[in-house]
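Single chain ahead, written as structure tokens, the form predicted alone.
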Amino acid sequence: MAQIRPGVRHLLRHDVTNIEAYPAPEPLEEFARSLGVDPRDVLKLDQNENPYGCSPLVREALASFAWYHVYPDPLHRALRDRLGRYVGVDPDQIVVGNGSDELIELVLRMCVEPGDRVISAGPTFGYYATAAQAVGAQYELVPRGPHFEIDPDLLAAKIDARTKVLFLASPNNPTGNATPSAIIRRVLDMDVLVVVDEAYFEFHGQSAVELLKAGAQNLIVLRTFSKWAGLAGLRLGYGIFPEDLLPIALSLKPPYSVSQAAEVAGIASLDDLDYLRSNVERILTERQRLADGLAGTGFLVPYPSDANFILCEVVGRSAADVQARLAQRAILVRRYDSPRLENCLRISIGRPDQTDRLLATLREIA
């Protein structure tokens, strides 16, 4: 809970001091400084970044762009046009955001009043809870099944007149599994706005966009350039909306939240799809090798993944201890202590040499 001085506390919304901040990992530079090592020597496998970085065309485009002193186009017309071709939808259905996090917040501001309910299927991406609490919503997680699958009947039972938004991450973070289209179709029959978060779409290929193109009016699909395109540091995401919601979304969104640099990088990424898709294929190949290696440690049980990370249950020892021992050797992985994930680690897919270093260290720990 945030600590606020009494002199200004009465000016705040009564509920904001109870919001739980999203538990973002320690910055790379701070972690490296704490160990006394160069940041380049840290093996960072805790935030699902792309180990191959961005396209070379992005670096060239950013270096040659001459208009950083000018405000960006608030409608991002050039980028939306390119995204329309990439996704296969009318560009007028696309909203560009400062990462998909901004679009999560935008959807909630569009739909939710204090006291309304927002639900998701958990365990899942933690920022849904933070963003929902920020608009005064009641947030509830409906438990996933034994294989982290979604039970649409359980979701339907939780929806009432105050339930406005349902977030479904597919592939899901941190469990890695995608939700079949048939389940999403069933969910769309419910009286709620369904937001399918496809941050890891490019690593799986299945999309709910086809349902949107088929006429679904209560569906929004979110995506990001952070993972597959290696632009996590530039913050660029986009959403595909039903046409009726576009004017409202654009009226609520800050006009200049997406920078010139992010838009330039996004367009350059879409100019180099073959390169980026080849990196995705390399990550998918390495994902299988890493899964086999993790299973061979004797104390990690990897779950199947459709994304660029693997969730592992730690058996016979403490996940906190394993994480700490890796950190001592300048290797960062993500640990969870939420329900169903009490002794789990999530490990991002790295390059082959990074996989070798991680597995060698895990064997040493074992």
Ligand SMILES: Cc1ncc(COP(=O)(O)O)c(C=O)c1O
Contents of the next structure:
Amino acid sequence: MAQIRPGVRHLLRHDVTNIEAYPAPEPLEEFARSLGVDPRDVLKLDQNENPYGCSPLVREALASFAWYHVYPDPLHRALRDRLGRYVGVDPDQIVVGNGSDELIELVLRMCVEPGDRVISAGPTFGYYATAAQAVGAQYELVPRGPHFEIDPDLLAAKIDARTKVLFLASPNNPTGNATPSAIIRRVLDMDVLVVVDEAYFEFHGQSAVELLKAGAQNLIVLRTFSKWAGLAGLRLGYGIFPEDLLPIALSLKPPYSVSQAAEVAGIASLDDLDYLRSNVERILTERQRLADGLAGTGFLVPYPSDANFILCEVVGRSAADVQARLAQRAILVRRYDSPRLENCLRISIGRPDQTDRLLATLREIA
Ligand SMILES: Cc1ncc(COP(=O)(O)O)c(C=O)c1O
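Okay, that is the form predicted alone; can I get the form predicted together with the named molecule now?
Next comes the full complex, and the chain you just saw is listed first.
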């Protein structure tokens, strides 16, 4: 990071340069330009986006919407109403956000005072660290077990009077496994606000919302339209909160952070559930074929997945080398090199033709 000049340094928070920035991938167009290929020929399997894109109803609704010059409803009543029906809860339990990233931040702003602690079970989604540190929290990870399972006793041992929030992604990114609801129930007995991040819910189907309906007070469930509904670029997420926490969440949320376009797209997606669910089914079928194909390469060992991506260990060669060779052939995958995920790649599930291209390329570079 560049040296901060003395004229401004004393005006910044003392710890602001220590925050772990969320890694920003290279823009698709630039990557394509550097290889001299059309961006449409890049096989983008690095960010768990939906290979089928959004619903055609979204494109129609966005094209015909007449009110882009008007601010959105800050309470997003129309969308929250539709989401209430989709999730099966009162719309007064729902907050929408500019992606679930905004809601991760919102929950932290609701709970954390500088010096408080935020925990999760790692390896997990990297933005929890950035967002926790951004509000002045100490962020700590409890290690997951050999199959990336959570040990509730280890979590309990970490919780002290200053621990406010526990993030549990289920299914977890990047490991792909969901957390059984019995474990979530145990965690809810602990004195901490439990945020179950269900960004990949539609690929697995098991939800903690039932526990909220049963009256859990210290539970928030987060979801997103980025993955199953193909709206990653429009930024739309939502949270399901206990009713008494909702007014606080709404009072802290920037009023217009969710655009008219995102709201229109969210409602049009909910109008086209059969279409979107059929794409989810196709992704699930492809998940098995991709897992078998990866295992068949002889140098990739896939972990089981409950989501729309597969984490694999690279054996007998370097993951960085495999990633670089794929990139030379216009295929993007995500690489990890933390101690627990040393030499691992995470590969998003694409369409059948994309799986064919990936597997053929892996055979070629084997
Ligand atoms: C576990 C998890 N939570 C949240 C997000 C962020 O989703 P959004 O696009 O809604 O901000 C992601 C994105 O990859 C994720 O993997």
